[in-house]
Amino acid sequence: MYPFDPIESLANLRHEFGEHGGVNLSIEASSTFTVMKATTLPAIFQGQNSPEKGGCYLYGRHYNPTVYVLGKQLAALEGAQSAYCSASGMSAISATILQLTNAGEHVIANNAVYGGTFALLKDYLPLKTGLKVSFVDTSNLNAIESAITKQTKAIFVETMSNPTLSVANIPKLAEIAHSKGIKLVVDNTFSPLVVSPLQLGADIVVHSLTKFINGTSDIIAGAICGSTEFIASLMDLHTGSLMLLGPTMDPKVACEISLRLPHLALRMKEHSQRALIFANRLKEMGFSVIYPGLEEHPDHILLKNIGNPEFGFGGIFCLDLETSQKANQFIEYLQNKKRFGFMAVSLGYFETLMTCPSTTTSSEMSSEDLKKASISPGLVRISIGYTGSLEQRWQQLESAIYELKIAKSLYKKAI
């Protein structure tokens, strides 16, 4: 039995009242805030007397109290002691790896992330503030241990690599992390509620709610989860990279998000179910599939053990198709000719989305990056949606694998 209900615990904390007695949030619109005696305000400036300590709200850039629920709500669904929202999760990475670290010190990265998150950590944070970085494959337990040197602060990972999707030995990792005084971030975006890494053993989890969380691809946002302190540090009015950088949720959108938090279980369930259909129909077609939830996945067992059971194995697969053009032009025809998807970057929609990641997402990566991350030039990444039924679906696949010429030169069970 997993050993942590993330519903449950979500299903607890959700059972208050708004303001005024509505069964939903109440969004809280204002930028600033009073109190009724002025000697507060200072002692609010001070951190003596912030939300997170059981006193009073300053400004929106500082805490707003329908933002605060909300980071309670993603605290309870990871098992976190608190959490807090940002504008995105590019900015929660970006908050999360300057309050952890100081200039020139030192973080171990996965070598395959997200392009977005490559570029932040290669390119921009050694730059600007002399940070420097170890990207390695973090299935190589030697590897991470070789890496870590006296400067070391954090070791990032991905739950699921994007885009190759290969698992974090997340246990493993945090028992390195640890035994060298390391913390351990995971990025969880491609699976909530499938992994709970907090539970695991990790220090910090981040997400980028944009995707599955909200799941209607229209908000742009972000969550750090953690302890109390850390996301007390990221809030200080002094040293804290959420409070200082400023990147503010919105409290109408932290309303909107929490509103689809309810049904994320269900939605969690029908990708992943689908995912697992169409993967294992591909397969047998003779396509080479990339998802942890066949057996034949490298990373199959661990995912099995660590994961969250009754919420399968996610809702991303890849083909690699060995070369780009015919990757785009597999996914033109689904979207143009089939009506099966579209061409987009992001994931966790309710339609299907699909991307080459070599010259999208992760573009920001030199050919030699990719080559080492595993990232073919003809992936295709695909994020599988839940409207329209399965078969219907699968149907309009299927019909493109017949009806295209790649589908003959590339996959003779296909034929």
Second form
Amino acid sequence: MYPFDPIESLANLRHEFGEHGGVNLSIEASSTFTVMKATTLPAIFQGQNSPEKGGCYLYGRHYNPTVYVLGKQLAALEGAQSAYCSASGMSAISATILQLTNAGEHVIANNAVYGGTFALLKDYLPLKTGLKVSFVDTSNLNAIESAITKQTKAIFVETMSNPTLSVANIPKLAEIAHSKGIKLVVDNTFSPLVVSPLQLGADIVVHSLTKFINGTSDIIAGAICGSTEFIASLMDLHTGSLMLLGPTMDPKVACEISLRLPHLALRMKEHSQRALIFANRLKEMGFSVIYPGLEEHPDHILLKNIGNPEFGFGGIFCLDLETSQKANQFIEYLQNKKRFGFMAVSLGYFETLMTCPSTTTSSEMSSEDLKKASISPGLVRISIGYTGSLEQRWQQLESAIYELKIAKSLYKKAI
Ligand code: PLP
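Any chance you could show the form predicted in complex with ligand PLP after that form predicted alone?
Full complex below, order starting with the chain above.
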């Protein structure tokens, strides 16, 4: 544990009152901004006088006041100097990688990352920019050291890998990265509040706000948190990936997400608490459960050491049902017969979401890549919701298991 408290950090932020004294921040709906002197605009174009330097707003693809405030709130949540938001998690990731690397340079990424990120790093960027990417098991620190070349600019990991839930050893990775002048980029989408990667040595945190942070599966959005210098570089009018590629967040969206941040802590605690109880009960029934909250998970102690204890071990666990046929049958039954949750990609929703990653969110990976990342065909990823009572939901899950006779031993138990 470490002294940083993300909730206190957010609460310490100066309150941004609405334009007329409203308790919520105002939505600044302007795409362009006026100034009193004609010379102010050229000054902003030259990198002076922009909002992060206490100056003026220029144009909505540059900084927007509402999006800027949400960025400050996310920076507080992660303990970053600065942050800015974008239109999706993928745009946050691609803008970050493009900002850190030039044509032909090199990035090291974990074997298991979200399928979209995998496709971006494995196929898209190498094709478009000549980026070189080595996928390694980042829990093997020797493998990382041997993958580093003179051209390596970044190590990219997810705090908890999607979908295999291996936990990144952020302090160790930061040590290795920094000893070679490399930036450590951490996707903290699965574990907001649960882990604070920047406090552990990461240089940049990216988020898909689409998931836990927004929490209502109605918005696609992303964020990048890091040093003021790095965030300003993304907005540079001549060389900034956010400014030039333009994945701009709508200020109305920024306001909505901002209104959901105050209860993120309550939601994360409940997601984590239910995930831990379900994971334990399923384990006792004989299932092969992957959840870093379980003592036998290989990264349990690591997560205990690097996590913020009051937020538990996260709201996602996986079950390995061996075959995709069994996995599909199980999630179909849980949705259509038991109303336990939805068969849908994504995560961090108030309802339970269930998916089979090998054929959906990780389908960008070849069967060899899936094997290397330990994503088995029968893996079911479950993002546990918090509607209904815990026991009601457990009863739905347990009765589905018995009725489907999923495992022989369970079938025996049931009769
Ligand atoms: N990072 C992770 C870990 C994800 O799971 C996802 C999407 O599932 C993304 C990034 C991409 O986010 P978005 O859909 O907001 O672009």
